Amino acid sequence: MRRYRVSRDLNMRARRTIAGGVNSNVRLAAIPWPLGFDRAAGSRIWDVDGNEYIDFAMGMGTHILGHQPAAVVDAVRRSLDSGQLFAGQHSLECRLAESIVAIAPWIEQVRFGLSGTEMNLLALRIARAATGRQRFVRFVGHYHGWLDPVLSSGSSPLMPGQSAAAMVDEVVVKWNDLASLDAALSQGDVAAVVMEPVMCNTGCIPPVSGYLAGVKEICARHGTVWVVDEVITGFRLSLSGAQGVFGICGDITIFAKAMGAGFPIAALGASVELLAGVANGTVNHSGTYNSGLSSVAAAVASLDELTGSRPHDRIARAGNRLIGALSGMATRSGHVLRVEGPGPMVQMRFGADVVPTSPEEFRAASDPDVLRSFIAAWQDHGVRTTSRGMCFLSAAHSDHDIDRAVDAAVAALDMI
């Protein structure tokens, strides 16, 4: 506990004026308490106690280029000489939109916002306006933001304070199951299907062979708008995201996280036809901070760097080295560590030697208590990851980082 004494004191101070001592409930699960951080650079982060970590949390996936990437920081610094928020138009937002359309050619136009949550809500609004329908389909285990209309999962009760009306328009079906999706859309009145192309919020589960093509066909047959939520996978799984990797594109695409390299920005992309209502003002999309200068400058620099340096193969190799080294490690107590994912993001779990294809299978094959103990021990040995065992790789992670993380994992496994 002495290792985290200053963080403990900071958390106790924060609790006096900040509810729970944190500003996102995800951070409540930190071990042994929410840590305070002083600085970060490249693949490393330092807490207020002076402890140094190899960082695999990476801003919950935002830092595709690592902490403080020079190109992004310099671009933001230059933008501040011009201002921070015009509440009006500027040339950088045109450049960013042009970059996205060039990278993802199935997109014709975009709108910018601050978060994936709000872009998901805009996508549903656009789909309803375009189809004249009301309901939408989502999948068990997927996550599309914390606001009421998209928070419930169908597998658990509504959270305290959440509107009971939130589930009225929602139809929840199983992931990787085309029959359940077809049955849901056959009922009619479904405006949109919204999904993660790789399920990143319950394990790291890819679509089974033919699944995305099947989803596209079913949506087209029923006249339903397919919304692909690439908040995590966008610009991370590849330059053109999961849709580029799988060669299947949706009707509406949502980007965030890696797009801004740590700065708050998100994008919704679609056809001119689908965005016509937004363009003429009949479908409302507003926001004071939309296309703020510093965030747009960060996103332009991030996409320029990703396009120019093409680090995705290197990031995937680093992740696959981590997967290969950690997979199947057994502790003296008999626990077995399983590591799964496409490389740029990696999910750890303890449990059965199976390959889950659904959140139900993932949960049944996982021991969260052992995982939590391992995360705490790995942190004690200088490696930080997310509280659910997801690791995000970046262009800043080196082979040396992976080797050190694996050595730390061996030591951590011996402690649990």
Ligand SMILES: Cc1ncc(COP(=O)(O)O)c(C=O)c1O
Given for the second form:
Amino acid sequence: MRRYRVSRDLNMRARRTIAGGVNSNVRLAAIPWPLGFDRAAGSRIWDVDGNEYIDFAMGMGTHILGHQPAAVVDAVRRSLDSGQLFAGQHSLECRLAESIVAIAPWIEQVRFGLSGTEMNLLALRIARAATGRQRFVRFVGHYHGWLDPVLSSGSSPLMPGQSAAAMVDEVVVKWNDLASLDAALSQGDVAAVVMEPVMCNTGCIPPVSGYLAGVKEICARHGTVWVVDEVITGFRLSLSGAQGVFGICGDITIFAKAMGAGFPIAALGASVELLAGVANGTVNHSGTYNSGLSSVAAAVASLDELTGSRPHDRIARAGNRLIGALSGMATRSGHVLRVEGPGPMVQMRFGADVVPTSPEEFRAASDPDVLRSFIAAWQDHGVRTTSRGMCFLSAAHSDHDIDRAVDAAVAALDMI
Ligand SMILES: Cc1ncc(COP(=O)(O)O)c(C=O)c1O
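Take the protein just shown as the form predicted alone and give its structure as the form predicted together with the ligand.
Starting with the chain above, the whole complex follows.
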């Protein structure tokens, strides 16, 4: 614990004036306590005790280009010479919209906001306005943000303070199961189906073959708007996200995280027809900070860099190298570590040697206590990942980083 002494002091200080000492509840789960960080560059991050880590938390998936990518940092610095927020239009936001439409040509128009959560809420509003219906379908194990209308996942009780009304419009359905979806939509009054195209919030599980095409057909048949939440997969799974990879597009697309390379910006994309109400002002979408200069500059630079340098194959290769080296590694402590996912993001799991296709199977095949011990031990050996064992790869991770992370994992496994 001496290794994290300065972090502990910082955490004690923070807890006096910041509730819980953190500004996102996800960070409460950090082990042994929320660490403080001084700086980060490329694939590395340094804590306030001076410990260096290979970082797989990567801003919770935002840093597709690594920490401090030169192109993005330079663009943001330049943007500050022009101002910070005009509360009006500027040419850079047109440039960003044009880039997105070029990369994801199934999108005709966009609106920008600050977070994935609010763009998902806007999607529900647009779908309700377009269909005149009220309810929406979501899936067990998927996550679409922290605010009331999208926080619950049906199977779990409401959290203290959460509006009971939040559950009223929500229909929770089993994912990767077309019959359940069809049955839910057959009951009527469903405005939208909201889904992660690859389930990244409980394990990292791809859709079964034909599932996304089936979802598209079912939504079209019932006149329901299909919202594809690409907050994690967008610009990460490939340049054109999961929809590009699977060759299937939804009616509304949500982008956030990798789009801004760490700066607060998100986008909702759809057809001109679906966005007509937003365009003529009858469907409200507002926000003081929307399309602030530094965030837009970061996103333009991020998408230019991703388009120009095409790092996605390299990122996937690094992830697959991690999967290959660690997956199924029989540990000296008798546990089996599984690493699952498409490469740009991977999920670590201790438990049964099976391939889960649903959150239920994932949970049944997982030992969260062993995972937690492993994450702590990996951190002690200089590798940082998210508190639920999801690793985000980036263009900054080298083969050497992966080899070091694997060596550290071997040492960590010896400790648990
Ligand atoms: C799939 C998905 N949708 C939405 C969100 C919420 O995005 P934000 O944290 O930017 O509000 C997240 C956050 O991790 C997410 O993973």
